[in-house]
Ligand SMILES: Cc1cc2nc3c(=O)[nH]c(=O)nc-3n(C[C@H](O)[C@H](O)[C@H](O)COP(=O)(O)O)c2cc1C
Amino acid sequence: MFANPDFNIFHDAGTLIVLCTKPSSTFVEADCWLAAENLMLAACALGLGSCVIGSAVAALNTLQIKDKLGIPAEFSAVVPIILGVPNGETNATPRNEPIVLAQVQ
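Could you produce the structure of the sequence above as one chain, in the form predicted on its own?
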């Protein structure tokens, strides 16, 4: 898929937001994911579409791309999110039934 020259990893979205962190404690990446969730919920409330593009993380953490985007070398890209105005209705994604490992009585 990535070798296809017509593949557009960011799906022609109007905006790319990259949440980054400077590793400093155990939970900084978790904080980025929590911020991403809030950002995406706010975008939805405003009628915008959003999607995490996890397959772009490795490329975003190369020095060449960091330099191009102005991300300092000591920071790590954690969550790339695209935002844009939806083209129309999006079908619900099918979900697997959850696996319950234990139930507390």
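The form predicted together with the ligand is what I want next, because the block you gave corresponds to the form predicted on its own; please supply it.
We keep it simple here and write out only the one chain, dropping partners and molecules.
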């Protein structure tokens, strides 16, 4: 996919939001993922589509790309999310049953 010049890692979305953090405490990355979930739910409520682009994280954390995007060197990109107007309806994804490890009565 990456070798194909027509492949757009960001799926031609108009907006990329990169949640970044400084390594200041144990749970800063978890905070980013929680914020990401809220952001994606808010986008959905506004009729926008969103998608986490994990495959962009390594590139976003290179000095060259950080510099280009204005991400200070001491910050790390954790969650890239694209936003855009959906290009049509998307069918719901089938879900596996959750594995319940214990039930308290």
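Numbering follows the first chain given and starts at 1. Computed from a predicted model, the values in this text were never measured in an experiment. What we label the rigid core is the largest C-alpha set whose atoms superpose within 1.5 Å from one form to the other.
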After superposing the rigid core, is the C-alpha displacement of Glu97 2 Å or more between the two forms? yes
